[in-house]
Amino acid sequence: MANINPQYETIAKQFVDFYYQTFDADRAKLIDLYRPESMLTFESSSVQGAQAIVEKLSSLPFQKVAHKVGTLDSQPNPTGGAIILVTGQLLVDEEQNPMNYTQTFQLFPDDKGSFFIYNDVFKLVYG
């Protein structure tokens, strides 16, 4: 039987504010967020577990960054979590020009309460 959470838009908008900020402030801070089960596909090169991950995303080649919401969709899942389709832009270190990108997660609930990124897959978009 599906566990569907009829607050998954708010567990969605809230969760990707926090996302950004933490990320854009010390990307180091996400592996909360991250369970040894979690992948991360970036830029189609994928990793699992949440050292993994977030060594890859402390390793990415810029000091400064700064996301920028676009869109924001999700839908319920049936674990009674959420799944998001982000897009929007990104700044990097001194770069004028904004970098468009799409990303996606799948959010479980955890055994606190709270949801971790079981999912998590980041495409730059070019054209």
Given for the second form:
Number of protein chains: 2
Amino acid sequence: MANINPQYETIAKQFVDFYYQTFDADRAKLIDLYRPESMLTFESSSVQGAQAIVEKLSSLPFQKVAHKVGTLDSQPNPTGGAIILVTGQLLVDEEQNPMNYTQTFQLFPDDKGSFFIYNDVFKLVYG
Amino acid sequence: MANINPQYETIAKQFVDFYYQTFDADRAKLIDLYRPESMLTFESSSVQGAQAIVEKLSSLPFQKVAHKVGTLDSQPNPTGGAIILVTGQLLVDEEQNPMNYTQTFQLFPDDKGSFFIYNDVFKLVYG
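Having seen the form predicted on its own, please provide the structure of the form predicted in complex with a further copy of the same chain.
Let us now look at the entire complex, which starts with that chain.
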């Protein structure tokens, strides 16, 4: 039985704001958004589990990063969560030229009335 | 209880090949890949249901289209299906300059041992 969350757009926007703010400020703190079953595919390299995901993100070879979301589209999934497609640009360290990226997230509700990331796929876009 | 399909990568690749071959040959035939609950968000415009989705795709203002998949990443979802992130390029009609796009699909199994598209989000990427 499908459970469509009528607030999916609001949830998606709040999540995306929070995710990139946290990523750009202190990406180790993203651990709270993942669970043991969560998956991250970052530039076609995959890891599973909150700990492994945050280790992967923390090991990326830049000190400073700034994400700028260009577009955000979301749809509900049948679990009461949402699927999100972001396109945007990011700047790392002292680099002046932004890189285009796309990222998709699938959020599932947890048992505390919040949401966690089940699927996370990130890809740079070369034009 | 999660149902992870160990064949998710093969399913994702076969699906993506079939989807764009069908889209580029006769996009009205994509109707078999959608169900009444399926959602399409195409350039931030959303429709629901196989019939409405195919009408939307068929109404796009080009006669010829060729998709070229650049990257395909997939992860399993807990229903036995998969989530897919594609980046690629497309050429329409006599246009010589390809457009970059990104598209995410969520596939769910049907009761016949096949898969249908539950979520479909398409977005052009401007660099």
